[in-house]
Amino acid sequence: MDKPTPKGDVFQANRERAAPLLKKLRADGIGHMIDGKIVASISGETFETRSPVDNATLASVARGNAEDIDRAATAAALAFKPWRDMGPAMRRKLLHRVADAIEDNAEDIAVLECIDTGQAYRFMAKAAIRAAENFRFFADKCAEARDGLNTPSDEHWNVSTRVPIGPVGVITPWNTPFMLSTWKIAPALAAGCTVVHKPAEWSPVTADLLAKLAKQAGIPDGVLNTVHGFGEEAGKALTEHPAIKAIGFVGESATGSAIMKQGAPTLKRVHFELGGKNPVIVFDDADLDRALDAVVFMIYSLNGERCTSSSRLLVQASIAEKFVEKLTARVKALKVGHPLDPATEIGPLIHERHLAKVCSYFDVARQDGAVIAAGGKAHDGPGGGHYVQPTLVTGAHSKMRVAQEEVFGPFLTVLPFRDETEAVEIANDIRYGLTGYVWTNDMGRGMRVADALEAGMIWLNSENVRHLPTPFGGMKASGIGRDGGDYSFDFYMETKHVSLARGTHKIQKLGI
């Protein structure tokens, strides 16, 4: 039996890979994909990429605004009809290659994703085949990307089918940015959509590997363009873009509300997955072991730093106590680190700024009347960065902004409850609801609790496990409209009705 690699070896190796890799990237710059072509900045403008594990410059990214994001939108639109038309074979055949190209480079992909975002690697070493699985997933469903219905009536054949709606913007966050652009940008491109992509400008080194591998591996020019820049300038810019016909996004609440008006003038169609402050539910019949597990990894896995975390804990009066002790422990434990290495747990946060946001809510805590029983405090980590220590706040009530607010980061709220009633109502008050997650041995009370649930997405006994046929989005604050099999298809494609008269049905004569 071969021994397992040792955990210094791996870092080692990590390093050795991400150096000649950073060295080329901050020689080339980040350019945009523009109808095949890597281009600058019409302005001329860039700005700076760093990572926030020592703050380091990693590349200059050319600036896009609205004179780029138009000349890609133009590309995209030229580019419709001919990826339309193709056949849904080569279509797939293409999307796989894209697959392919993702999977032969997946351990650059990894440590380069680890030194942009900050995400430590025994998440990200998972991200690249996971983007690999999403183009392959909707390759596969190009052939039924227009299948519709039969609905006969007495006199006529009344089929429906569906048709692209023509280029789409797709605008990521940076979180975990590669796999979620793929997430976004497969379906669009599966359904014979052309794509204009703005990558969030924290991190957009992989956004634009993404780009060169769709390019290598054969899409054709023009299908998907990526353009680098602010969210003020060429986000907003691609939003109010007359010839993109749909935004998908993915990002903050209060961004997608602004797309809404950007986009409300050209009638943009929107798909949204926005913030969420996700409840698990813990109540006393429930297998405590396994549910600690899951409490533990949803909140503190990814660095805190995604929408579907369960930032809430509700856990049964009953049992509070020495769950929430056993909890303590374990966050404690957590092993904040460089991103490279495997055994790190917790790496840094995205950018300095989001590090403020989360840092200030341990003041938040404190003045609201709450307890930090772990963390609270920036860590001093390897080569300085944007860490912080996984925190743990107890003493709090529903209404505490902590039990409020999205955090986005290592941050887990507790708040304890009587019964099933009540863990609903605290459960419910809140202006999210992407995801809820409930652990008990009563299936009975579980489906309850899920239909009771104000929230697009439940899991119950389990951790947040994506099966890509599934719906995913939210409710309330937390978005529009779902991903996921062919409710991804909903979004990017109009559904078309034919009706098929049979020649015998009476037609009213007029002006006889």
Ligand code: NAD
Contents of the next structure:
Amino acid sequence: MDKPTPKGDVFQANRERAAPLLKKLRADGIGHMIDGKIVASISGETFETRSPVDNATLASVARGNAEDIDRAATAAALAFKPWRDMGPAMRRKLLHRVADAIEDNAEDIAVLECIDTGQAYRFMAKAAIRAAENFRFFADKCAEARDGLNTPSDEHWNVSTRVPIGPVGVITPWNTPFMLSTWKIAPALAAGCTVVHKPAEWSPVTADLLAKLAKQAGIPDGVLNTVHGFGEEAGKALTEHPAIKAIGFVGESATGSAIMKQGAPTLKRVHFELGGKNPVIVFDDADLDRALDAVVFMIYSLNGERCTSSSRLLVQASIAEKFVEKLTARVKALKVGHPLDPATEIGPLIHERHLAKVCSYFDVARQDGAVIAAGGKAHDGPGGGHYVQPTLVTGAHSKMRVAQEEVFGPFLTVLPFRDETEAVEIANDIRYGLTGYVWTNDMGRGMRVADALEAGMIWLNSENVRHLPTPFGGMKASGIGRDGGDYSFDFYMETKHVSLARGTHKIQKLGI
Ligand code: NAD
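Can I get the form predicted in complex with nicotinamide-adenine-dinucleotide as well, since the one above is the form predicted on its own?
Full complex below, order starting with the chain above.
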């Protein structure tokens, strides 16, 4: 039997894998992918992307503006008809080839994502595989994307069908950027849309890789274009471009509002996956060991930079003291370290500005009169990058900023509650409504609470486990629209009604 690889060896192997990739990245820089070609910005401008591990420059990146977006949108518009009219069998084959290419490069993608975003290898090791699954899932749905309904009436045969809306813009954030962009791009391509992707300026590396892998896999030129740059420049221009028919956006709620305004003159269809401040509710009759595992996982994995993280722990007062004691011990034992080290549970945060934002909440907590039970400081980690101690805040109540605002870091606020009514009240006392997690062994109560929670996705006795056919999205300030399964096609396609008369109905005769 093979001996398992010691963890230290995996760390070393990861560093050895990353070194030549980073050398090449530094030498080549990152350009836009427009119409199947890697190009510089028309202006010649660039910006630097840095690693959160040590703030070292990773690459010089083309800084796109409205001119580059126009080039990409024009390419996407020209490529649209042939892509739309390609048979679904061929589209399916091509999307599976993209999935193959992602799988073949999964290890490179994982280490690059770690170095570019600071996410720990233990989570990123599977990110590329999940991205490939996104492509395979939607590849297999190419044929049914056009499906509609047959709704006959007495005098007419009524059918509906769906057609791709046209070239679309996809704008993505920097947390788990590779997996997340495939989640938006794969259904758009499967629907028959062409895409202009504007990745986050803090994490351009794997978006560049995705564009190149798609090209290698045979996706025709102009079908998937990637323009790098800043939100207010390239992103804004994409949302305003008349050739772009819809914007699939993942990011902050405030950016969603801005995009809605920017897209209004061209009547853009929008789909928003926005922020969250999600509750996990633990009742005293729950399996408390499993609940504790899930509570820790759902806020401290992925550096807490996760829209679906449960950043508010609502725990029943009768068990709060004991539960929080165990939780505090677990938080203090979390391993903060280099993202390529497989032992690391929390890596450096994406950017110094984000680190400053997360750290600012330590003072906010204290000023509000809450207690920092664990963490509460920046962390001196390997490379000297943007590390922070995983933090737990107790002694808080629902009106405090630490209970209301999305910190988007390894930062958990505990809010005790008396009974079911108060739990639901606190859970819903928030502008967001993305996910909710409920732990109880009373299934009647579980279902009542699930029904009462104002959130798009609820898990009972479980952490967030994604199943691709299910609807993904939020209520309130957490989003508009749903992704996943057939829901994705409703966004990327127009539903078209066709009515055929049986020739028997009476037509009013005017002007006789
Ligand atoms: P962000 O809104 O700052 O940026 C997201 C993207 O929007 C980036 O590519 C950025 O360049 C672009 N952008 C910024 N301003 C723009 C503008 N005016 N017009 C067009 N594009 C613009 O978000 P972020 O800080 O990168 O990501 C973190 C946020 O994303 C958090 O709020 C998190 O909850 C959210 N998020 C939500 C989900 C979800 O599924 N609901 C998933 C992941 C992340």
